[in-house]
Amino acid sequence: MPDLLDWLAMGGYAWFVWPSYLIGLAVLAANLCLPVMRHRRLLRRGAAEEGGR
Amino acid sequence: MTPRRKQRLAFVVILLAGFAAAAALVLYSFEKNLLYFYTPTQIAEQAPPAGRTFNLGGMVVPGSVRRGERVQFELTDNHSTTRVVYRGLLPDLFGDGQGAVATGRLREDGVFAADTVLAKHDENYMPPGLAESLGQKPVGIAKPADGYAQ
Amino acid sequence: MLDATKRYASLPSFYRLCGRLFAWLLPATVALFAAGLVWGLYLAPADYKQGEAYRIMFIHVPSAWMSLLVYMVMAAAGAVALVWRVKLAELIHIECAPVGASFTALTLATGMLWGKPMWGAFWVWDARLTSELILLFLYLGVIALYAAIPDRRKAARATAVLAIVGVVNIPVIHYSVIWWNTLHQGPTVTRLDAPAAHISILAPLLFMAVVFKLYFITVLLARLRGSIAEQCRAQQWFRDEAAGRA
């Protein structure tokens, strides 16, 4: 447990290291999710139009 | 390749070459303004007018740092040395033998009065144990100073 | 005319290829990225001078390299689109822009968070930081210009010209720390002699760099699949595809 807290403290630089990684993960995840969601939306719309003919 | 494609390829090449040449000329003519800091030697050769704010960069002369209400230290480029006085917080990396950039004005007596001092770090990364075995004098690992502690 | 039809016809097969590759690459990228995080944040030793704060490097440096690499891919695809009018090249060209912009923004954000504790300032106007900020504006310029022109194909050709002109900035960013005095330090890895990082720090850094490249390919495939779907949404093959999936 003390080891974990020690690691989380990052030698006192926690307020700089962790936000860097959080911003990084958020940006990288958004880059992956947005095109996947866009594609799914288009597939749904395409299927609806095909079914409606 | 069709003549049209050849023409378009030539357009792309000339476009890039033209802009590269223009950029090179602009950067070359503005070279002085692109320098982030002046070295003590540049100051010694041609001192900027007194009262003008500029950045002075160099290595902190080991043993020259006097801490206190007012910090005093010397910056060197191994050729010339300039004395700096400063009042305020120093970055964690600041120390003997470390690069630093001070922003301020040159006083009449040749001492540089700094408003801010930034530390410059080098491109070397290694574990602490190795640094000592390489004969590097033991430098303190950066620890957050008052200003940055969480 | 026949030429154009052929090019258009290759989009459905490329669309399916994107889907297949993405399904494989996504889990691989996520797993390798997790491994890179553990290596950089836990297994790698602290730095002899910067202590734990230097760990920001494992995200800052790969991101910075990608900001340059993605730009070159964008400009190269733009040049192919300009000269040969290949539709796929136009798509690759424009789909690179948001990804590159996000890498550049991430580089600037993590750089600020690293600069504050080590240098003592979030931002300085030295040649390295300024040229990287210009790179962000170039990406944003490409995105804005593309959005401003209604005809997709004309828009791609216009942004290709802008991207090719901006290539001039790439060597300026890379060599800024060598050509001029900067607060930013010189190159650690890409220098003529041996890299200036110990192997225990260099290895996770290079590993992260490879993971970022894999990540870029994964994202680019996902984006290409999305933009092909968008452009072909009225075509029969895409409707069949969509109906088959539903």
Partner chain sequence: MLDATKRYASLPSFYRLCGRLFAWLLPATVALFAAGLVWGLYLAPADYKQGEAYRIMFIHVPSAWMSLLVYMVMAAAGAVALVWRVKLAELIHIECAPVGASFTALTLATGMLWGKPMWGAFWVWDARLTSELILLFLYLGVIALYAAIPDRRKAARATAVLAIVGVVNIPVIHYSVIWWNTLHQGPTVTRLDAPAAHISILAPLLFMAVVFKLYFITVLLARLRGSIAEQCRAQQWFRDEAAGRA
Contents of the next structure:
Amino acid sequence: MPDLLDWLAMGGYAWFVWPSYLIGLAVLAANLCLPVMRHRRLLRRGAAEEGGR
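Having seen the form predicted together with the partner chain, could you now give me the structure of the form predicted on its own?
The text that comes after this line covers the one chain and nothing more.
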């Protein structure tokens, strides 16, 4: 168990390392989710314009 705690402490730099990992994951998630959401919105907008004609 002490080995795990030492690893999580990252040699005393955990306050810098873990937030940077979280920020990186948030950016990756945004790069995956935002284009999908934009694509769905454009499909809905296109279907609405097709139905209005």
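By rigid core we mean the largest C-alpha set that fits within 1.5 Å across both forms. Here the structure is a predicted model, which means the values were calculated and not measured. Positions refer to the first chain, counted from 1.
Original post:
Any chance the CA of Pro35 moves 2 angstroms or more between the two forms, core superposed?
Top reply: No.
Original post:
Does the C-alpha of Trp15 move 2 Å or more between the two forms once the rigid core is lined up?
Top reply: Result for Trp15: no, shift under 2 Å.
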